[in-house]
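Below, in structure tokens: the form predicted together with this ligand, a single chain.
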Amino acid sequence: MDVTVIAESSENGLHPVTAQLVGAAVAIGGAPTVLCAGGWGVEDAVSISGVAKVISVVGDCFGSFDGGAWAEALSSASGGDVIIAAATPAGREIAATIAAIRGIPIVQDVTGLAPGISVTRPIYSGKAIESSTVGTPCAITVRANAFDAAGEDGSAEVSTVNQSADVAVAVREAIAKASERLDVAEADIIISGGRGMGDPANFSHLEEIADIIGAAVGASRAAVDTWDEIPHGMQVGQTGKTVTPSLYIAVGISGAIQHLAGMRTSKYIVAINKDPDAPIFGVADYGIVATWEDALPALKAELGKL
């Protein structure tokens, strides 16, 4: 099985999810070729166990993001029965475009893979699971934290190809992020606040805890819609971001079905809510019935001791 993995990487290097993509490739019996767009992350990609080779794809088009152009450049560098990318916004767009270029089907956001190729994935925002059989060639994107990461004892050979494509999306203005905080889509631990936080200023308590444990701060839609200070980029849920961190801490969030849609597949969920009947407790691994005013200072103190 000839498998191409499109590394999730940026100027900041290789994203750790790439080792999970290799894990997914191995699950269908492939020793993958890993493509690094723009040459980013090559140094780390070579040491992922099980990688057959790494191709650094360099070209002018990688100067700014145009999914169509990136896909064209990466598609010509990739072979393969199966193309695997991460189910991030960029990964989804690139993989979908490569699939369209090649006229092959794409299955997005896969959480299970077996030779054959059998895929499972959540549909209806996790309200059901779909199992299907996909013919090759095909493209697949993989959800973060669904597959074990491959190890780090590889030593794949690297080659470089020069491959660009016409860029049609011109960046006119980059608007600095409101804060330098970690994005919920990137984080392995998330602490989110809801309307129960009472006032946007109280999110500072969440930020202090986030800083201690290296977490991102998220929010419910009610928080985002009610308070201008809480940007939409922080929203988790059906019309916000879908997240699958190792740990999700929901504070003052009731657990409406649309919120659960975005976070219920987190590995561990902690809920802090003063209402013992809040639906969020239905999905929490550890539920704490308390007000945030009481619980957060204690949480901060305990985490500080670690």
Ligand SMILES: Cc1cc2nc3c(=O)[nH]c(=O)nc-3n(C[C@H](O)[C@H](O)[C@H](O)COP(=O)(O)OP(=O)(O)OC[C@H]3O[C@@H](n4cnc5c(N)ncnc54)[C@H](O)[C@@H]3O)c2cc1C
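Could the form predicted alone be given as well, to go with the form predicted together with this ligand?
The text that comes after this line covers the one chain and nothing more.
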């Protein structure tokens, strides 16, 4: 079940009801994605138990509250079978607007939620309780304190969606983040070189590409053992650092077992090697049979167009 939770947050941070919304999502079997409007409350949202992913939705529309503008921005970043928001004035307006944008049903003020999207809510000023089953996709707002809050031992991954009307601003922010060199163990994108790079000085070509895409530069054990200029801290592999980035680019790395053990869980692997029989191609999602001298200039040129 693909569930999106719209966090109740502001410049002051994350409202406690957000953890209750996650609890509601878990009750129907979802490992939700949490949207944080304006990027507020991301640090707290990632620690909520059961959250699969946190998306920081930023943009100039979040300077002041406008339910329609916020709904447009959040809707484009949300997916899912079920959208859950808090039954607050802001939450009701945003959820209802998203439902209207998508042409899906919405149930407001829910106090009970079960698998199969069976919902209960008070009606007639609380004099009766309505029970119903809602088809998906749908939107739901949940009353505060109707569900137990999820715990605080989560460690969800974070991504950012920039909805700024001024694209130039969004691009500048992206480039600013890309310019921050990350440690290999923390990076979401890694470009690594092996002994096939021929000389430690040639790692400068990897660094140039890393600067463009905001990646960390890694190395194979063979490169670290061969050249003193390549420090052990860059080593990816069983005897180095185990990494799980979204994108791993291996250049001039044959693919020894110990190296594969440290990076094969990467979400997407691109391998560049002049040997078509190199073991690295066995785990790569996309392989390029070429020398680094031919491949890297072309890669840099294409990335420069982005």
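Under this definition, the rigid core comprises the largest set of C-alpha atoms superposing within 1.5 Å between the forms. Since the structure is predicted, the reported quantities are computational estimates derived from the model, not experimental observations. Positions refer to the first chain, counted from 1.
- Task: Note yes or no: does the Cα of residue 148 move by 2 Å or more between the two forms after the core is superposed?
- Result: Result for residue 148: no, shift under 2 Å.
- Task: Spell out whether the Cα of residue 275 moves at least 2 Å between the two forms when the two forms are superposed on their rigid core.
- Result: Passes the 2 Å threshold, so yes.
- Task: Return yes or no for residue 204: a CA shift of at least 2 Å between the two forms, with the rigid core superposed?
- Result: Passes the 2 Å threshold, so yes.
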